[in-house]
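Shown next as structure tokens: one chain only, the form predicted alone.
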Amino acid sequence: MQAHVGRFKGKVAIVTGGASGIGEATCRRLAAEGASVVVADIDADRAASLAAELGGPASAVAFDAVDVASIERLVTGTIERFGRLDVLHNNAALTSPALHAKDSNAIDIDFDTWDLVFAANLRAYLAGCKYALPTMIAQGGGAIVNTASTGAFSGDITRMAYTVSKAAIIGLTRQIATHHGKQGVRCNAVAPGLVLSAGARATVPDVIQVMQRHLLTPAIGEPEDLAALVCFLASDEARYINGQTYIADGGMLAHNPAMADLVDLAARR
């Protein structure tokens, strides 16, 4: 998909979680479209490598999303460096497999691993928001993206906590909307189904085999694709939608669940 050049140019954007997947197709394309990017991860190696790939006022931070005072210092530092802060595309998520196996269900699940999932999940997302509001508004204005998932919209064997996590960043992203639209603000949310990024390459290969069956496009969605989602809502061309969530999910959740072994059972006959 090509970029927009020039669109974002004269603007400074973070993208948390920025160093891998979804997040690192997200400041590749903003850079290429002129904004100043800040490549903020956990993994300060990876952020590093990524922003002097990018080059220009491309530069990384490295932050922990659990840690609060940790996202205060992303927010105000890049303001103090920068002067002002036009994009925030709150994205970063736990995805370790093995906190993903003790996400299980409402029996099995402990506290403590519910409580993490959404101290990175949601709190990180309110404190990004909270942090970067008042130069928002104090300019005239912003977009801030967040990232949600199409767990918000239909339940799941497994991730309690991701997924409720998931729909409640639906409506923290309406109620920053409604709160704050009317000083220039918007606020809308990707919802991303299935996407092959490396991460999903390496530990659902089968899982990707099973889902793509249920899909209603030719191809599954790369990061790119969805890096051209948060970009366009993120610019002034989606300066009329706020408060909004759109599903990016070749169709997944548009069907009957039982469409697939229809098809089969059709083909059969």
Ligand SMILES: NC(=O)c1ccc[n+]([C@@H]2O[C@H](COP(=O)([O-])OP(=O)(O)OC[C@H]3O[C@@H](n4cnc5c(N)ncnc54)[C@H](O)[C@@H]3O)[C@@H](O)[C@H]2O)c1
Second form
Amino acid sequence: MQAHVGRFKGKVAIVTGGASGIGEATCRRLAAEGASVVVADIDADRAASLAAELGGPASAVAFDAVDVASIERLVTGTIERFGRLDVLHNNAALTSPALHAKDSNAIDIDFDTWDLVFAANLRAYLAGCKYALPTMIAQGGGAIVNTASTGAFSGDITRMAYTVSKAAIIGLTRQIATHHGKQGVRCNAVAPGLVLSAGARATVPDVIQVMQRHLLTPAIGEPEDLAALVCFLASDEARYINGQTYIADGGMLAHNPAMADLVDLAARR
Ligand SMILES: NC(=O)c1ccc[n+]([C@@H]2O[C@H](COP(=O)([O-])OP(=O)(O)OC[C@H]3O[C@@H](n4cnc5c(N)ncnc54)[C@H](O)[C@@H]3O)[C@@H](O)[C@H]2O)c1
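For comparison with the form predicted alone, would you give the structure of this protein in the form predicted together with the named molecule?
Below, the chain from earlier opens the complete complex, with every other chain and molecule after it.
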């Protein structure tokens, strides 16, 4: 995908969950467009190897989205090192199949699982904003992009806490935009549908074929498709956009839910 060279020249960006999938693609694109990128991830080795590959001012920081103190160190350390912070992409989420199996439904879920998912998926995004905002405001502005999910807009048969936490991210996004828009901070969200990241391939390999029937695009989305949207929202090109959530799902939520069955029915007639 063509990068707009220079959109992030002189800018400093943190991407959480930056070592893999959507975060990795966003790190690559931000770096290609001139940003000093901090690849922030719990997987220190992958983050370090991506930062080394990106070269130049890119660096890696290990942190745990569940540990608020590590998020404060990530943000303040970045600001100390570069003297500013222009872009925060809150993107990390717990994606392990074992956790998803426990994140079941209202009857079976245990409260530890609920709290863990909310700590990583929601509180961590708030914490990133909390520690980034004073610097963004002091320097005259900044852009925050949060990764939600299409699960925020439609019911799912699994992942009770994950889905509710993703819906809450949309509220967090609007709150930050409303509180700090006049101070130059834009806060928007992306809501991916199925995207073929390593996490998605591992957790839902057999679901991918089922989902493809319902897309309005020939192919399933790749991490780069989301990176393009994240970088647009993080760039000055989106200067008139604030508090919004953009769906990138191949049109999955745009049609009658019975569409694929109706197409099959029409073919049988
Ligand atoms: N891929 C999809 O189909 C899809 C759909 C909807 C939403 N999303 C969202 O997109 C975001 C990225 O997902 P992805 O598919 O690229 O996943 P991924 O598994 O490829 O990447 C997630 C990254 O987050 C890191 N991570 C996990 N736990 C962490 C923790 N506690 N602290 C810090 N980092 C941690 C992982 O090491 C990994 O590098 C997530 O917020 C996810 O919920 C993805």
